[in-house]
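Just the one chain here, laid out as structure tokens, in the form predicted on its own.
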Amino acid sequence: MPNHKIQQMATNEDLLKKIIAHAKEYGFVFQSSEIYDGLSAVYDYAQNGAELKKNIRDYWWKAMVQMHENIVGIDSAIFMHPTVWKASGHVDAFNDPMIDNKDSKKRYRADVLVEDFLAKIEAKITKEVTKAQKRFGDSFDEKQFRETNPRVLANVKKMDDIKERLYPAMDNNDMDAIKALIEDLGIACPMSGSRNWTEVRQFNLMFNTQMGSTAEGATEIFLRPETAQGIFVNYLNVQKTGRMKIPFGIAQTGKAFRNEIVARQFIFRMREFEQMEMQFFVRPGEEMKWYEYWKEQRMQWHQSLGIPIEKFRFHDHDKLAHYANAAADIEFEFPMGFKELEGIHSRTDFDLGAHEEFSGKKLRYHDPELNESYVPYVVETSIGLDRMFLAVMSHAYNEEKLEGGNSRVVMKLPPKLAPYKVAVFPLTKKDGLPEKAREIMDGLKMDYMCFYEEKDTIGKRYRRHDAIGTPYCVTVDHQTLEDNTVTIRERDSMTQERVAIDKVSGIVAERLKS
């Protein structure tokens, strides 16, 4: 094989449309109901879409149950009992600020648009680092420059003068408040670049539905908006069977239901979304050491799948939940900039508290070795699974333009995410090729996800594969009927080796360790 020279082709600017059409075109990921035109936010995982997305969610659990001794999982129904929210706070603090522009009919989340004026002074900040950095080379000291530079000491102050304004207004739900900073920032509506707004009004995001046999005795519930609280009401029942003890973590994968005011951005924010939690019990006063601890062990899981440190940053929270006492995303750059990926929250009791006092139960923990009872502190970890997906699936595609003029498509995913090991093909359709390529098939099918195929010539088949992802590709041609090896093709290289067919299962095993 050739040497070849990789270019990347895609922008910034597109690469988010590429994905979604690629998604679409191999199988990753539809529009839900789309011979019905849609529903807005809401997307079906595809054939190789399903398999990505549970390798990703075995991978997060085989890291945080698996390999944590301390540590086990719960699967909690979706349905609670209505009071569960109640307690949580859910009922009546879990909205969002919603405003409506009346040119462009365009809605959004007023906060939001504070926080992306905030991002546009924030990158001005960032601007004039990098060009001093250019300028001084070596011996730039950049907390130096932050705490001495005029124009970066003014945009500094100008946020710090807007988020004054915004945090106590989002706490104290003053929506007038909320209105004139906008006004007062002359924040103009994205679409349409006008003004024109109105009034802020407060909006529920939990979607509610009746059970019961009839309407008159039906009891208002709700699909849960977070994975959370499951593991609250059942922090009691787990630490009892498992004979936990302190600290403990309980994790769990599951479906969480939003009514976003604005859900866009393909599948970065839906309204039907899949969450990998984890709960970490800890004793009072101790939360801060494990808070950072899990910090740092959750940014080492995803650099662990190859992806570059610099895709990755922390952003510790200005404004923190009525819940916390500290609260860090690990934000990730997708294809429309750094975006928060996962939380790491230090919840204090505040969940078991409020559970124990709505309840009347008590979920206390005995601590033998202080000898004493309390309710313990909870350090919780929390990543969207399909935001994970995202962040994958941008990262890994590439368009590169070969020597000769050609040109491909390879989605260079971690080989253990990938929806399939390896891909088995016969040369051509006869003499024999497919029994053989069958027994192959056969044989490696039960340790890995495999992908037979006759049709079309063998480099269309590479293709196809590089776009799926597919870290391995083996061709079965006449020579492997006469001396038992075949051809083993890799993936981000291409290059081809002639290998004999037992070796083929040790040589994948080996690449899928990296």
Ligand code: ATP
Second form
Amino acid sequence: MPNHKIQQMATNEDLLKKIIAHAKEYGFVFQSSEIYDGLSAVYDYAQNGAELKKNIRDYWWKAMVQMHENIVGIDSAIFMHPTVWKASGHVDAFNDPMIDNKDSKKRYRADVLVEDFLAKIEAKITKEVTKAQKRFGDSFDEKQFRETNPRVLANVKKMDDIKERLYPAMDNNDMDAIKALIEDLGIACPMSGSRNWTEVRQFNLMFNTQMGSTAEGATEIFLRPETAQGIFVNYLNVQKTGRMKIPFGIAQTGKAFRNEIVARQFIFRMREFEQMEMQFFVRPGEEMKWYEYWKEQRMQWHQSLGIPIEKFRFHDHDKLAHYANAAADIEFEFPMGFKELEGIHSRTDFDLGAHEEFSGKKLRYHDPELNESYVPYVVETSIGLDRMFLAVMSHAYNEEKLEGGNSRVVMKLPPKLAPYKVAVFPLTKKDGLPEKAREIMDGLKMDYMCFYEEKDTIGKRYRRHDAIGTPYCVTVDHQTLEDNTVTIRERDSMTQERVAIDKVSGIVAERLKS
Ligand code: ATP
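Which structure goes with the form predicted in complex with the named molecule, now that we have seen the form predicted on its own?
So here's everything in the complex, that chain up top.
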């Protein structure tokens, strides 16, 4: 590997470490049960993190529910009848193949080891294309290059050969075939470089527990591994009581639980996490149109937060889950590289069909236009709230050198997501300035999350609010008492302006629109 690449990787890893440290120091995210040395892959959102998370959730809800007359939101229970998970396929098929390296004692998802190997080959192809693009400039024909360049073709063939072995092995739960593939490809443990692997074993990711007070009478139930099933089992109730007409959607946000085999990378892969899902019910045969529509809509939502377009990309799935006839991920460039942030899936009538079969209840829609009843098809959008939080944090985190040799860490959060919108500071603790500052704060806090602070120098207070991403700081000084003006300081540009107190609310409101 060339040297510059190593450096770049180190920097990215550093960035994740810095974000984790920053998240802790400034009250965004703490490790769960930290005083007991933590619980693996479980995290708590602290005072600022809970606000940021809530704002992301609200922004999603607003875009999906408030802005769509034909989408309604629900809040279903985490516990569900155990048969739900038989019908959905989770009891039989929600398994990941795991493998351990005997030397490093590290555990991996066997399919992910192979997928990472594929990603490396794909990166080689991309590099080849980029090089040629630079060489040929405007006359470059990428399609032709991909179809004729021998090195690209050889790598594409290599990838196809691997996929031809991996996907059937996964579909048939053939653990020996996956192990053989890992061995044939010579995949080594990323930690130790060792190829000393255990057998591959299946592992069901659902957590189970008992419901009921006596051992004999207790029923085994599961903590939901996705929120979607709570929507499917309520489909008919919502459709009827809301008098919903197809196409329509049901959205919900809530906790999901997965006993992940490999849970690293901070809040990217957790065992308890939160999803924001929407199931869109459509006429059979129209699902591809809506699938494309929702892919587009969701990408626009991400971009509406002002994160540059290059940070996102689609990844269309070659291998589809048992319930899907088309699927794509929206990937985000996290500090550890491009990874799945959201999934858009065309789930066919699999789920409603299966619930009809297992419950014996009809889950049909009578389409008045077609005068026909059918089990609707479903297009789903499913995003992890915690992953979105990490995406927002990693984009917002900035270290800046300032004039005079100083530096600052500033969280350039989209203002509408920032935990606090305004911080109000009296310049000193005396001369009636705190009282005036409180009065200003009282005028703003019905509309905005505000923070009052009087400790330390103004400079230090600015730094603290840069670090949590507060878009505006308002300082009250002696002149305020005379003419009812304050200094308002903007987070990103650090510019300060003297304005009348009654203008502050409007300035903040204007910024929150962007
Ligand atoms: P992955 O391939 O990363 O395991 P997945 O394809 O199993 O994810 P889905 O079942 O499609 O994920 O879940 C929808 C979304 O829920 C994902 O795009 C992701 O944002 C989020 N998600 C899934 N698993 C986790 C997890 N363990 N921790 C945090 N978020 C998760």
